[in-house]
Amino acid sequence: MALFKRVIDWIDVRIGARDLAQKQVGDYLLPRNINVWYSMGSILLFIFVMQIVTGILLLIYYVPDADKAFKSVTYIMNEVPFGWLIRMCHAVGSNMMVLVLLLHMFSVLFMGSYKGPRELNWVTGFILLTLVQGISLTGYLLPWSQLSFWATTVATNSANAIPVVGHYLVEFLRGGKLVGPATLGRFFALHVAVIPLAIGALVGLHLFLLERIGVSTPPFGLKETKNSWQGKEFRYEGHPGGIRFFPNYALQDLTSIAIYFACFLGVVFFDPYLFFPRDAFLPANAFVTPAHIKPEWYFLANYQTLKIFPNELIGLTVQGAAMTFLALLPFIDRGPERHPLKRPVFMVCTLGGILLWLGLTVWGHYS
């Protein structure tokens, strides 16, 4: 303890770290009627973390050529190790997180905190979004499974319905007329280097946006839930004679990642294969076709909407709207009352497009 303090001091001599930490953690306030979901962002702040590791323990023996790449991941689960708990941790988890970013973008917009001036959080939790179920796609080819394969050849030809360019696309990510080790390539390079990259720099970017901006009250307990801000000049909302983030919400941060973690394990080691079809487990063929090959849970609904429609461009101009409409809705909705409850359009509105999506999921799973 007397040499990591010697350390601590050497440091703080330098950089002014306990300075530092005090004013960003420990002065730090928060609304006192701030509520549980707001530990959604640190929660997926730790699965990003827990991504990361996994991946890189992964990477020691993962071979991304399209004769190994098979081989590797079988070896990873039977002879390495621990080698498939490490796997399973990371293919649970990168299901887990796109599951509790949706239910934070979703306290989001129940709570209206997407309205002014915190646009740009808005845009930057969405873009993560998309790069969230980016990485997730790219990672899902990697094992080079029948699943992987097939399921890779039908999400890259849907965008052979785009007029023009659709062809041209298809081919750019491909890397070629059909999906092989060209494609393996691609997909390897954009799951551990750039999608990453670009993660990171967009959850930097979010958490300084709500470092400098502050963090929104929740509209639930009080008289007055209107947004006060009128858009004319920069305004950071404080909260005076709020709680300190560290320690008293730090524990309940804490708390809701030991939840999130005991629910995680729950699944990893009582039912691991939750999200492995059978098609998991077999090589990639392209000369044999699965009977019924279906994209991951979470691009069940984008699927079964393409079946739905008697053209596909149709449905990927349904999908493109309603993904544009919602990463403009800050934009969209400039009433300034934020409780749900106020907002009987909105709830109507919002709670019909969850239920729509569900609803589509679930036909998409037993289609």
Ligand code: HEM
The other form holds:
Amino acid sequence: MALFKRVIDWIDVRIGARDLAQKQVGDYLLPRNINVWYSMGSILLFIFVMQIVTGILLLIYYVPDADKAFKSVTYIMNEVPFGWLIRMCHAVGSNMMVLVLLLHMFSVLFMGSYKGPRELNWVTGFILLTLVQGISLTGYLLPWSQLSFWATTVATNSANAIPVVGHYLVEFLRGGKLVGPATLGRFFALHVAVIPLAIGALVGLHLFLLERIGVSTPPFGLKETKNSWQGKEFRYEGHPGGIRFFPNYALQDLTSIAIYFACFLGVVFFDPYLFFPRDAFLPANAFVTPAHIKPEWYFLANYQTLKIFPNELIGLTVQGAAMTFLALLPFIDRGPERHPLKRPVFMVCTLGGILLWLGLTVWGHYS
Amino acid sequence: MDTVGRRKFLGLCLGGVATGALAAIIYPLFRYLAPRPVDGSADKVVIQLKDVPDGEAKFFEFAGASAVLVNKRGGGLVALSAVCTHLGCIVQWEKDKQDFLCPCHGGHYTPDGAVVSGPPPKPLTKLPFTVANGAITIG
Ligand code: HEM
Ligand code: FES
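Switch from the form predicted alone to the form predicted in complex with the named molecule and give that structure.
Let's see the whole complex now, leading with the same chain.
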């Protein structure tokens, strides 16, 4: 302990580490009415780190070659000690990440935290959502199972509906006319290098913005719930008299992470194949399309939308429009009110939107 | 005194749980990364005598490492480990000179594995073998 203190002292007199830590976490004040939903971001950070660690471990045995990928994954599952654990953590973690991401978004939506001056926080968050979708989609192909192969075939095919460039785009995505070894090469590079780096950079930006602007005050338990920022000049939202991030809110973050981790391990140990349909256990076969090929649960609504519309272009346009609307939400909804119960139009639209998404997901699942 | 005791107890419990959790992470991680036992490389290798003409050497895998069988010019078989005793490179057979050269730092060995020159500190390890009906069994 004494040695530890001496090391810290040594560093401290050189770079002022204690002072920095005190300023950044000890004197970092949060609104007194802060709630548990503000810990979703920390859970996401935790999941992101878990995905990186388990991903690097999988790289040790995984072989990104169309002839060997499935075998190498089977080897990890059946031969390597605890390989199943590492793989299951990575696969289940990817699904949980999307789930927590949605919770984070919903909480930001309902508390109106995306409103000015936090538009950029929302926009970077939205880009993170698309990147997480991208990393899931590219990761799905890597085991080179029947599921991987055909889900990717269908997903890349939908770009065909785009006029003029559609055909070329599909070939470009696949690196050939059909999904094949060339597709695996590019998806592998995207999944393990390009998208993780992009996510890392955007998380950095997301947190930088949070740090500069200050955490929002939740609209609950206050008389005045209107957004007080006039948009005229930069203002840091400190919270004089608020609660400290460390140790107070850090404990909430840890509690939330622990609860998340318990749920996560519950799935990993008691229902590991929750997210694995049968076709995930058969090696890819370019000549046999399995019946009922479906995407992951969080793409089911997109899948069903494409199915409902007789014309693929319309289906794709509707989705593009919905995503654009979501991305630009802070610039569309600019009213100052932040309390959900005082925003009836917003509430109806958001709840309607969530129900629509859930409905399409369930429909997609059973169709 | 009472609160100090409680504090200590809780601290111990927390430390114990943390240690347990750490062990539950480190053990699988270690097992995952630990080298797998080599399978497939038999502990006995059979080589036909006609495959090793006079003055030639034949390299093969033995017990997970490289080995060599020499048919010395003028008669006599030797089985050796082909791993140089200096820093572990694989020695080469020089047919014209009838000796082993290690390409890494220029160690030389006789066909029997004795050091002639260079940095190797020890002779190459001899491997036991038997000969029966024109077949050599090493191991
Ligand atoms: C990899 C994914 C993400 C990570 C790691 C992440 C992380 C975080 C963290 C640590 C915070 C601060 C604490 C909190 O309010 O939770 C935060 C705040 C925020 N995030 Fe995210 N986030 C992610 C994705 C998203 C997405 C998809 C959106 C919405 C489209 C979003 C919108 C916001 C907004 C508006 C805030 C500010 C909240 C406030 O100050 O009250 N984030 N994020
Ligand atoms: S390793 Fe053979 S001479 Fe150095």
